[in-house]
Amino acid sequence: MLVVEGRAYIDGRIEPRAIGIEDGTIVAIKKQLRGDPAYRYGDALILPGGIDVHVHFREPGMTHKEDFASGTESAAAGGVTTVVDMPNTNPPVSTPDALRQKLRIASRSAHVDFGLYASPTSGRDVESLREATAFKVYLAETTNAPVIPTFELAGGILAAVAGAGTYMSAHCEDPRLFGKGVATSLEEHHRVRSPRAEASAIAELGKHRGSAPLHIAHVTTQEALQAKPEGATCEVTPHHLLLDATAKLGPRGKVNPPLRSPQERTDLFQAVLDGRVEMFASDHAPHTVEEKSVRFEDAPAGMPGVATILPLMIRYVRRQVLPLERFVSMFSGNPAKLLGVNKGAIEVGRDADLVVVDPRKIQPVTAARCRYKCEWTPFDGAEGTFPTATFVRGELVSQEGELVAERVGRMITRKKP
């Protein structure tokens, strides 16, 4: 039996515990256990591994930006033990063949567990894509995304998903409400793709929801949250919580939906503290330095982030701004519930996905520490606390940011009701 010891977060409390693991599953939690090997982390925290339901690992078709091996290495370096990859690759995951191709790639490359989104073009496609972890629709143009042109068509996909035993994630912006002209700065981008357009898309999609599980990707404002249909879930990214349209990032800060005003960013953070947002997600969408080193209007939208959810947000836990319970539920517990997987908590019978972190250890965020293939991060130089160790189903995968086990990742499956 493998044993991991430290101050473990269990049932809402931090207690010195030894966690016994066999065949990738937690089999015992005691004050003391004997095991071989035994990893002892003293006063460091042991938390459930993170689950990021929104990443773009760019494979196939755009591997100069990222691939499954590099993306999952970054995930492990940031304490993320499960990722769900978006379908806007080349080709997009809109056919069974494309889904099978991506599954083959991920299965031979992933260093953490993974799920795969499919992008149906109509409700008729859902049945043939049932092997996907979940479904994604894009209601407005963004990088290489197959756009669903009407809310009625999106509603048809939602209706089909209702019987598929999973959920639909939606990129919600209403192009009918985009401003005129081409944005040449972060502040103009915020005005052109306005909060009103985001809230409108959420509200319109809600009219077609029916009984389907609906998840709203990357909400950016209180207005968007107010439009969220009852019973739907949503995610928030650290870049929308910590950066705004006044940031001196130029094209590197260009994302869809955009960075918002300082006040809207502050209000969004308060919504997290108030418990109105279910989970963190990175929307990790890397582009190369060269691709971002162009005029703002020519730059692709997206920034890397899979390795910085925990390092950035744990500092607010340390400062007693963000309760640890809220952080763990948003980083691990609620994403596990959305996916229906046996992860997200340190309990007997759960997958032994663990992240060890010492909040007292602070270091600057760098692209090298994040292991980013794109070689940049919008949070360069920010204060961060990176994991000491990351375990995927009991396998030590990353230690002090260095990969120590390779290709242990598996496709996730939903628990049977």
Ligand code: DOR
The other form holds:
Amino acid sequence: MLVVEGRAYIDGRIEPRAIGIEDGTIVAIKKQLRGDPAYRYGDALILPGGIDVHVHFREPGMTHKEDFASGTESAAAGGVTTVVDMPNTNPPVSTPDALRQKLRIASRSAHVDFGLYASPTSGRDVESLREATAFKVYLAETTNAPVIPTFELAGGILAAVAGAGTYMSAHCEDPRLFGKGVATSLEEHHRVRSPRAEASAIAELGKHRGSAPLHIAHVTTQEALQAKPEGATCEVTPHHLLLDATAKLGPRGKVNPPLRSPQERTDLFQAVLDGRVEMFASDHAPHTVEEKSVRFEDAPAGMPGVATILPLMIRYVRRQVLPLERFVSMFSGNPAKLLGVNKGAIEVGRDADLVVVDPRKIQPVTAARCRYKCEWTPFDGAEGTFPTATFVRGELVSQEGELVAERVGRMITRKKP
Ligand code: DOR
Ligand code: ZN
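Having seen the form predicted alone, I'd like the form predicted in complex with the ligand now, please.
Complete assembly follows, chain above in first position.
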């Protein structure tokens, strides 16, 4: 039996515990356990591994930005043990062939567990794409994604997804409400693709929801949260919580939906503290330094982030702004529920996905520590607390950011209800 020992987060409490693992599953949790091997982490915290339901790993088609191996290495470096990859790769995951192709790629290269989104173009496509983990619709134009032109069509997809036993994630911006002209700065970008356009798309989609499982990607304002239909879930990105349109990031800060005003940003943070947001997700959307080093209007939207959710947000736990319990449920427990997987808690019978972290350790955020293939991060130089170790189903995958076991990732499967 393999044992991981430290101050473990179990049932909402931190206690010194030994976690016994066999065949990737937690089989015992005791004060002491004899193990071979035994990893002893003293008074460092052991938390359930992170689950990021929104990453763009760019493979196939754009592997100069990222690929499954590099993206999952960064995930492990940041304590994320499961990712769900977005369908706007090339070709887009809108056909069974494209889905099979991506599954082949991910299965042979992923260092952490993964799920795959498909993007149906109508409700009729859903059945043939049922092997996908979940579904994604884009209600406004964005990188290489088929846009769903009407809310009725999106509603039809949502109804079909309900029958498939999973959820639909929606990128909500209403292009009918976009401002005129081309944005040349972060503040203009925020005005053109405004909070009103975002909230309107959420409200319109909500009208077609019925009782189907709807997940709203990257909400950026309280207005958006208010528009969210009862029972739908949502995610928030660290960049919308920690950066705003006044940031001196130029084209690197360009992202859809945009960074908002300082007031909207702090209100969003407050909503997280109030428990109104179910989960963190990174919307990790890397582009190269070269691609971002052009005029604002020509730059692609998106920024990397899969390795910095825990390092940045755990700082707020340490400062007693964010309760540890909320952090863990947003980083792991709630995304596990959304996906219906046997992860997201340190409990006998669950997958042994663990992250070891010492909140007293502070390290500046750098692209190198994040292992980013794109070689930049919008949080460069910020205070971070990076994990000491990351375990995926009992395998030590990453140690101080260094990859120590390769390609252990598997496609996740939903628990039978
Ligand atoms: O900023 C964004 N970048 N928003 C999206 O919806 C897509 C993403 C990307 O893939 O680059
Ligand atoms: Zn995205």
